[in-house]
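Only one chain is included here, represented as structure tokens and corresponding to the form predicted on its own.
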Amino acid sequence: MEREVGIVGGGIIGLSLARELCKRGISSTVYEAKRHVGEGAERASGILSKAGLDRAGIDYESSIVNELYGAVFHAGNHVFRIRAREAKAYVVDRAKLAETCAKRAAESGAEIRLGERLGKEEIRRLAESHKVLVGADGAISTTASTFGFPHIRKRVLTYKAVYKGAAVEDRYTVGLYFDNSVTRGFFGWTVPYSESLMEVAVGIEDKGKTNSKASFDRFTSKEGIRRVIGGGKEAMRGASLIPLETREKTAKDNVLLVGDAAGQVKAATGGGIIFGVGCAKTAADVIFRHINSGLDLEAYEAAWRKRYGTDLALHKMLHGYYSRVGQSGLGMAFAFMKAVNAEKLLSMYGDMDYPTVTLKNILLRSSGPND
């Protein structure tokens, strides 16, 4: 017997929407290509925020690798710092995080298949036979494709190693480099993982003939880079894609899309899980009312565009910023921010995730008593 909802994609987002089904009585089946969840997990960085990771619900503990209290922002020679009295944000084991995911997936009722690599006719037969079929496998979704949604036009390509006896001055702190001659549309990042271990990485978008292996390489020959791997040796490297926008459209017919396949992705810094994760919740709320109420799947667009759409877009604002300036204009954008005490203000109120979060913050801070 076929269940209600067919889920194309087992990673973290994928199962986290089969566990918000369960909890809601609806059953589900998830279609994962590769053999293990964690399988190639390791490709992508895992810098979560903690407010995020507790909005979203997300049993996480057991994947902490390192805390992480700020930020240093480099643009040539100059510097922008952030340093909280507290944890901000973690570094995580993705792989770890998504066997707990579908732990808990399973634990609700869901059927989790591995191995099932799905063509575009397996797809549309799932389509035929289930009363709602979403797509969480990814960028280069075979879903949206299968059903002709918009394409996604602008993405990033990244490239990270992780160096073991790396000089990690502060394990604490990530930095992020601003240099469009070599992280052209992006940036590149240094992750500490403990006082020796530390992940270097670069991203590009995806124009043309780009090569983020080449852009790293150069990333990497660059001193203040080199002197933070000092002897380190290298224990993995790897390739991932990043969207960098939402798709026109998510829902059609008796299909929805969420996550990365959806877009649903801060273009600024990359980070698509806790956007994905909440817009799994709503995608599970409208299919519930869907099933049990006759309402329309198109809602599933209005409502995570009316919750999510405000951040998302000024994720993106902030991303054509950052990628049309170069150092010197990042370097003035530093020094105003200095001179109003943006260290300060967003080191004790911004919110990783939401912009509106941490402007409300700021803008309550400022209007309310002095101390």
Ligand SMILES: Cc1cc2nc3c(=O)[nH]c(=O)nc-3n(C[C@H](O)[C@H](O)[C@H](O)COP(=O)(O)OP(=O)(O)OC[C@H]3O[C@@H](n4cnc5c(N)ncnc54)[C@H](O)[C@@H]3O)c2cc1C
Given for the second form:
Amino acid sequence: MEREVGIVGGGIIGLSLARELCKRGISSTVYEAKRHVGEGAERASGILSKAGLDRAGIDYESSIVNELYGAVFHAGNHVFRIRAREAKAYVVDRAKLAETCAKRAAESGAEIRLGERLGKEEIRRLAESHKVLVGADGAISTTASTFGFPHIRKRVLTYKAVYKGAAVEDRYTVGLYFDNSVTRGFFGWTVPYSESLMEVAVGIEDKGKTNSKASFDRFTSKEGIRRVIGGGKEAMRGASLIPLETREKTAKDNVLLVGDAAGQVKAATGGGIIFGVGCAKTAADVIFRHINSGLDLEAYEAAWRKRYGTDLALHKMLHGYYSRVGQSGLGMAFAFMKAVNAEKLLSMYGDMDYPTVTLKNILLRSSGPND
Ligand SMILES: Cc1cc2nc3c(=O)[nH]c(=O)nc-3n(C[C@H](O)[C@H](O)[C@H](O)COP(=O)(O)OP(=O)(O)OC[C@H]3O[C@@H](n4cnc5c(N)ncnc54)[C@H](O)[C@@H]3O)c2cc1C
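Got the form predicted on its own; any chance of the form predicted together with this ligand too?
First the chain shown before, then all remaining chains and molecules of the complex.
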């Protein structure tokens, strides 16, 4: 018997949606192009806030690689540090996380079909044969183009490598590097996995002839980054893509988009898992009410924007700000923020996912700069 919901894409978001649907008694099939769940996932990073993981209800314990206490931001000679008293985030193994999501979805009753890259015709047929079709097929979504959803124009091209035997000075702190000559419109980053294993990556805004590998090579030739890598040997490298804006429309007839396919990504950081999983839950709620009481599926659009729209918009503003002012403007902003004790305030009250929570915490809980 045909299942009720077809899901194109078995990344973390599509698999989480399948599980959420099962919990609500709705059957689904996930169609995934890759032969193995999590294949290629190592091209992305896995920095996820503890609070976000717990709120999202993701089963992550077996995927933890490292704990993170803070970040150091570099803009020219200016350095801005955030360091909490306890670990605020994890580095997770992205492939393992995807495998766990697949296991949980399958245990709940979802069907997962691997090695099935769907073309436009197949996707159209699935929309006809299922009550609902969901595109969870990533930033370059065939589902979105099949049904003429608006384009995502702003995106970042990334390039990442992992080094074994690196000279990791502080295994609990991420480095973020804003450098106009290398990481235009985004930033470079270093993520420690252990005392000797280090991820190094860059993102660069896609302006047509952008080449993220060339940016990466320039980034890793900088003195500061060479020092971080030390004598480390490259264990993997690869390019990928991050959407930096939400699609103007994500629901049409019986088709919904979720995760990167919808652009539900924090533009300031490039993180898409916490909000993507949250939006998958919203999609599952709306689909449940659509199937059981006839709710219009377009309710999904307003529902996810109500929950995440303000924070996504604030992330977009933040990204717009640091892209516009560049390295020197950001250096001045860091100097000013240090002067008003923002390092301490953000260390105490910052929330990696929700700028609204950070602002609320700072306004309500701190009574002055010397708290
Ligand atoms: C370099 C980099 C670093 C990142 N760092 C972080 C981070 O630290 N924290 C964070 O939260 N997020 C991070 N992200 C973003 C995060 O990776 C994405 O937001 C997340 O993977 C989105 O999940 P998804 O399931 O929507 O899409 P995807 O992970 O892209 O999965 C889509 C799936 O659909 C499949 N598919 C595509 N087309 C078809 C088709 N036609 N038929 C069948 N299957 C298809 C693909 O094979 C894929 O498995 C990073 C991304 C990059 C590139």
